[in-house]
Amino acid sequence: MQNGNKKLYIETLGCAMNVRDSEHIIAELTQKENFEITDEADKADLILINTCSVREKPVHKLFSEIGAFNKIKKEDAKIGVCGCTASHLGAEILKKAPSVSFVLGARNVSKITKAIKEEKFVDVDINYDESEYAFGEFRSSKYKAYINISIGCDKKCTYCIVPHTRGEEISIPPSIIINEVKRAVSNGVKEIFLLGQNVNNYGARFSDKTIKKMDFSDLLEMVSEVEGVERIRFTSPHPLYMDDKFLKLFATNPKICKSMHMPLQSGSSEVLKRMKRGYTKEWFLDRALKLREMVKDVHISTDVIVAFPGESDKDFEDTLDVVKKVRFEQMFSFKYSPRPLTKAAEFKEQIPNDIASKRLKTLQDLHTSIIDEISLKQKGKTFSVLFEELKSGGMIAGRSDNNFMIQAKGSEEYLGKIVDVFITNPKRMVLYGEIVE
């Protein structure tokens, strides 16, 4: 690269999406803006963060890492804040935290390069329909490539506030995707991860609408049958869409890996009725039941939040019953955190947090024994694994079809290909083996 390039800084927070806002960021400053990427934020001529706001930490976050940034970056560089608390606060950080030149919301990536040439410049604008732009070409992974298939939320989940975030959903064209996908594999890429708020919701809006109305399932059986494409990967699916035509074509496609995420949230019908989650205990429990009878070894990990307003000691019970009934490989578990523009925020018998912090600690427990238990009985067994990062101590690291973090001895020779893995021993985060030649 010439050396007059300018030098771009960026910190992503929160989900998968975030990682692929990211990208597109990149790959549009890099390519249209002559920027180059640097990992030392004082050598910087622009300092990105890449924001998320389902949580109230990480938006306190923000506010610490621009004070941070502020001391340290050089003095003509600047510092914009994009993603979801971008469109949350919109021109608010720029009242709060005056260093910061600009504000784009996670609705508006494509408008990046037009926002680093006006000074506080905001655009947080919910409506705005990027599901048919053509973004360049960047992957922070030379074996895994995310790909959005849908943008926006249309659930009213009275916790959430990504619908506030992100606005409406819509489905990017079938041929936008397979064209990305063909792409990525035509670089090397071996797994393809398909992204989406709700991506087994795939298909319910177009903005063209001549589309031929297709769904998720229709949409896995065309990237499937791309060349090269060896993997296959999603998130998030919603329960509530978890019908048999989809489970069946889980359990029957090879490329397919052999790990769904199903967020629980709670295990209580009445709460999940007051969080609008649209499906009841017994619903999530058939699903998660038939996925463990149809798929041998199948990984599923979930989402829980404890000590939603009104939750009652036989509501957390529920909970309980549902992780020890499904014996989830994998929990992200939190305590309520009421959100700005959310209904929950506004419902009275919000839980104390000693109460709160205490049904965590009891659901953290429980599922700590539980993946202990799961853990000791992959002593023995054989997984093919891809690996993608090289460790300290000579050891290798990928995820195995079912989605086990597997760590091995090996070389970058190994980096980007799909091995046998034997199983030795087994630890709660980390599987570690031995190459099967």
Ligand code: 5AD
The other form holds:
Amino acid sequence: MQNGNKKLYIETLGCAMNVRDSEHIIAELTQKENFEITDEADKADLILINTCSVREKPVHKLFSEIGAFNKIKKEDAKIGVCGCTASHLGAEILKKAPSVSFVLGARNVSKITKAIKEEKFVDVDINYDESEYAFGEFRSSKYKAYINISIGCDKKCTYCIVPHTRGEEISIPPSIIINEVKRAVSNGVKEIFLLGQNVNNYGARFSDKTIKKMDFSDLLEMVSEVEGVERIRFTSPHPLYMDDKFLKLFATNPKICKSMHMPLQSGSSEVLKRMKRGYTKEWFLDRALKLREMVKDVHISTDVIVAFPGESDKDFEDTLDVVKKVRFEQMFSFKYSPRPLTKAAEFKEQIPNDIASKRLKTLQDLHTSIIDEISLKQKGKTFSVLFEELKSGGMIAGRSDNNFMIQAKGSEEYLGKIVDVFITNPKRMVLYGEIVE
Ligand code: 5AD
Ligand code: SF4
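Form predicted together with 5'-deoxyadenosine structure, per the form predicted alone context:
Below is the entire complex, every chain and molecule, led by the chain shown above.
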């Protein structure tokens, strides 16, 4: 990276998409505007908060954070708010927090160089098309490259604010993606992480109408053919689009890591209908259990929302039932949070918080007992691990092909290498093992 004379402090909340957006912003500002990154906000000339709005809590936190930055920032330092909360609150942020200089929506990151030069700049246009814009190169990991394959989301899940913050879905042309993959690999990257709100809907719409029809499986094959790519991951796929072609490619292509995110959201077909997810409990179970059958040691992660409006005890039992049957290796679970602009926020029968809390605990306790059993079963297995990080006590850490967090004794020489590890001491969050030479 270039050594600039202005300092940028950037805080990133939310999902992998936001992490990549922050990388884009850093690339623009360090390569075109002579900035360098700092991790000390009080030394920064520009403080950026890249926000998430998927649940209510982080939105509340934004204003107290701006207040905290006001107290420590250099007198002439600028504060900018980007990301999904910027998209949804827009100019209101400037009114509520006059120290903020600009508000840049999640679909407008390429305009960052413009935003920093103007006074009180707001751009939260969700129709802006960035799909053919080649962003500069900055990666927070040396060995893993996040690469966007689409922007926005066309699904209208009734709980979700994202279509209102990131706009309609447009696929990025395959030529831009493949160039980015090649560039990353030539810089030493081993693992390609494809990103989109709904990755397996890839190809549904390109802005360039001359691009030949293709789907996500076709793109995965193209990426896997790039020389030097050793691992491919992606997030998030939608269970609705997990057709047989996709599952077969996932199972048989050796470069595709055997880890699938399958956001369940609810196990009740009734609730799924009101969420507008487009699949039933039976479809989800069929896909997940088929995956288990096809891929030995597959790692399945999920997202679950409890207490969606109108969720009955019986509906919640259905969610527990799916969790018991699929036995997810990882689960992210949330209490339903009503979001502005969404249909579900207007649904009657919002569930009282005490019931929501009780359900969340029941679900999380069930899942903890499942992962404890899963972890124990990994003892004596061997996994291939990409080591990425030095830990204290002479340990190194990385992820197995099937996404377990693994640690072993080792030094720098293993960083960026994919090696076999024999698991000797599995714990709930980390499997400890020994490198097999
Ligand atoms: N309330 C609670 N959780 C939500 N998510 C999305 N919207 C909401 C909401 N309104 C969860 C979903 C999604 C994850 C990123 O966040 O589970 O998959
Ligand atoms: Fe990511 Fe959704 Fe949060 Fe936006 S609202 S940062 S898309 S999780």
